[in-house]
Structure formats: C-alpha cells, structure tokens
Amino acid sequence: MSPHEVPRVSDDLWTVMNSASAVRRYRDEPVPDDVLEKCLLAASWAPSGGNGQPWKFVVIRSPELREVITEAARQTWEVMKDFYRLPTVAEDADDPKSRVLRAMAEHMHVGGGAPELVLFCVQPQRGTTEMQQAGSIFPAVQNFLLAARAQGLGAAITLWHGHCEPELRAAIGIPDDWKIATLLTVGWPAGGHHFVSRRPLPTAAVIDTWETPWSTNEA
C-alpha cells in the first residue's frame, strides 16, 4: 500500500467513533495482512510530540510468545478477581454486568490465542513525564482502534504485558530505553458492533470552571 493511500472505510467517522467499543470475543477466522496493515498505517499517521514518531508496533505471531501472553492474561484475571472482588457469574445470567464479566473472563482465558496481537512500544523523549510520553503513543493506539472498527474488526486494550514484560523484552529484543504502552487483541467480532454507552456530555465537559457544565443554548 502506498504511504499516502487512504483506506476505504465502511462507515462515516462519527459512526465509527460511536461504535468502537472494546471487543473481547472473536471468531476463529484469520485477519488478512492487508486489513491489519491498514490499521498499522492508520496508527503511523497519529500525532506525536515534535512529530518524533517514537513508536514501534510489534505484531506478535510466535506461538511461544503467545503462550507467554496467555499465561500473563490468566494471571491478570486472577489478580482482577481478587482486587475487585468479582463474583462468580452463573452461566445462565443474562444481565449486562454478567455478560461483561463473562466476556472479560473468556478474553483472558483465551489470552494470546486471539487472532492478532499488537504490542505498542514508545521511546520516551528526554525530559518528558509519563503523561507526556503517553501523548506520543496512545493517539496511535486510538487510530489503530478506529481503523480496525472501520473495517469491521474488533479490538481491546489490555495490560497483560505487565505480567510477562521481562520475557517479552528478551524475546523481542526491546531496547532498555523503550517502554511497553499496551497490548491489543484484534479479530473479527463473535457478535456485532454496538454503540458505546457513556455518561451525558455535561458530566465530562465544563466551561471555564470545574463546576460549570457544558450546555447547549436551546431557544
């Protein structure tokens, strides 16, 4: 693909943004390289501090690394269950919270068995804070997620790498001065795409002061 070729998307940008929710269940179908490449290309178009583009996107296909990630995902689930005191969900429970918990549990049980895994790494720029460093990698993550959704894919951000970082660094050859930002699972959704559920905008946006919520001027 030409670096300047814009991939064709199936929905307008507003619909893509409003329906790019986390997808944790995938069909057992491969993701074609040309489809994944469009997501990676979109990630490379993201802004970064000083246009330094201090990123590396690692597509993980090694069976050995995938096994390491699967074990890390399962460790993450055990930690989460303990920390958040998550209940055991009955198989026939159909309320929204139970469905989410089941999807999370399945996601972390499958772990590295997801159709595609992409590790996002960033090289911190001298003098930058952790937050500033994040500003030079997470826009790329979001571009990837939107490009995935636009092509019908689903994806989810994970922090599983926290339980296997030394192994990943050694096997991949990640330099010591680089940080791992996140690991994405990617694939064709087992279900459909859904519009995101968010609090009303005035709870997130304010005007001038913390307690002055955004409001539209309606006659």
Ligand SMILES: Cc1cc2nc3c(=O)[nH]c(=O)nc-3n(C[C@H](O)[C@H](O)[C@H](O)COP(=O)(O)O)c2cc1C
Contents of the next structure:
Amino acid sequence: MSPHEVPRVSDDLWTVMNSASAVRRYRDEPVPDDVLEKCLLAASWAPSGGNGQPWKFVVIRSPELREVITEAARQTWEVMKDFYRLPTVAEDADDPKSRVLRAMAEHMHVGGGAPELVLFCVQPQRGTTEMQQAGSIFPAVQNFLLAARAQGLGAAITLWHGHCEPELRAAIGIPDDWKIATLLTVGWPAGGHHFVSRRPLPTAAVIDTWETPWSTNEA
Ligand SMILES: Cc1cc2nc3c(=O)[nH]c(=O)nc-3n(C[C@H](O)[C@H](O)[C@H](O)COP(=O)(O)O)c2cc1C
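Now show me the form predicted in complex with this ligand, since the one above was the form predicted alone.
Expanding to the full complex; the earlier chain stays at the top.
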C-alpha cells in the first residue's frame, strides 16, 4: 500500500481522525440504517455544557424537503462562486485544488440528493453565549463524522440551511427557541478517503506565549 492510500475502514482512531476529511461525492448506494444509527449514537455520546445534551439530530428523508435543500444548495453555490470569485474548473484539471472545487460544485448541484442528510439542531441554554451554544453541538457533529469515517462512510458539513431555514423549520416543526447548527450530507464515498491537509502543528500550538511554537525539544 502506498503511504498515501488510506484504508477504507479502520478501527484505528488515529487513522480515523487523520482521514475524516470532507467527502462531497457519493456512490448511488443506500446507507443501511444500522450504519447510520452508529453515527447518530456516537453523536449522542458527545460532551455538552452541563451535560445538557441540548441537541436534536434530524434525519431528512422526505422528497419534498430534499428538494428544498437541493434548491438551497444551488443558491449557496451561486452566492459562493461570486463571493469567492471561484474560477470555472476545466473538466480535465487534476490538481488537488481543482478536484476540490469540482467536487464542491457537484455537491451543491446534487444537494438534497445526497444519500443521507442529517440536520444538527441545538437549543441554546439560558444565559449562554453563541460560542457555548456551538460548543454544545459541534462535538456531536465531530463524533458523527468520526463514526462515519470509521465505518467507511463519508460526510460533509454544510451551511446550506441558511438558504432554506424558514421552510425547514416549518416542515420539521423546529421550535422557535432552537437553532440549526449544520446540515451534513452523508454517503459512501465515490472516490476514496484522504488524509487531511493542515498547517504544521507548531503554527497552531504554542507554549506559554503566542510566539513560542510548540516543540518537543527532540533533536
Ligand atoms: C463550520 C463549518 C462550515 C462548513 N461549511 C461547508 C459548506 O457549506 N460546504 C462544504 O462543502 N464544506 C463545508 N465545510 C467543510 C470544510 O470546507 C472542510 O472541513 C475544510 O475545508 C477542511 O477540509 P477537509 O475536511 O477535507 O480536510 C464546513 C466546515 C465547517 C467546520
């Protein structure tokens, strides 16, 4: 196996964490309920402020809602490509940036047609800041992503709900005092899994002061 190949299924937590990158293209194959349930269960194991577990994970399967989401995803793409001045990617461009851009465009075109869609909602607790509210839902999102990866599934975080929130709220019956955190698309990857690409640790971690990069002191 080449060093760049990642096992499709692995119980090794390090490999799972290191290769749970966003997957935006899916095979046209259903996700069995027991596989999805493991992801939802892992999400429900996440920490939250005061162990309040102020979350609801909504699995969206209604064709009408999927259509609403598809339209929202397409609107997101229109806004994004103008805002970020995204270039049109040539069909045959094969560099990593072009591949990601093409996958993003396709993802937003398919939208609600992804094999599974899961909406993560949070009920803000009294007196909490937005940071604390996010902190009580995104660990659940991450647990879901890791459980998905561990089973060979792929998923992507999206903010598409921003373009269809009133319709989602009305159709699902989301109470007024709840917020939508994110909408995940989930499915079996059409390509493979890939190791994540991140900046070097010493630019992210420091010791004592902002300007003292993390170092192991090893030669
Ligand atoms: C808060 C948040 C919002 C995101 N929104 C989107 C999104 O709308 N569409 C999308 O395709 N990816 C979205 N992502 C995924 C990021 O683009 C992705 O995690 C990041 O580029 C790193 O890529 P990797 O996970 O493949 O390593 C979002 C991630 C986060 C944490």
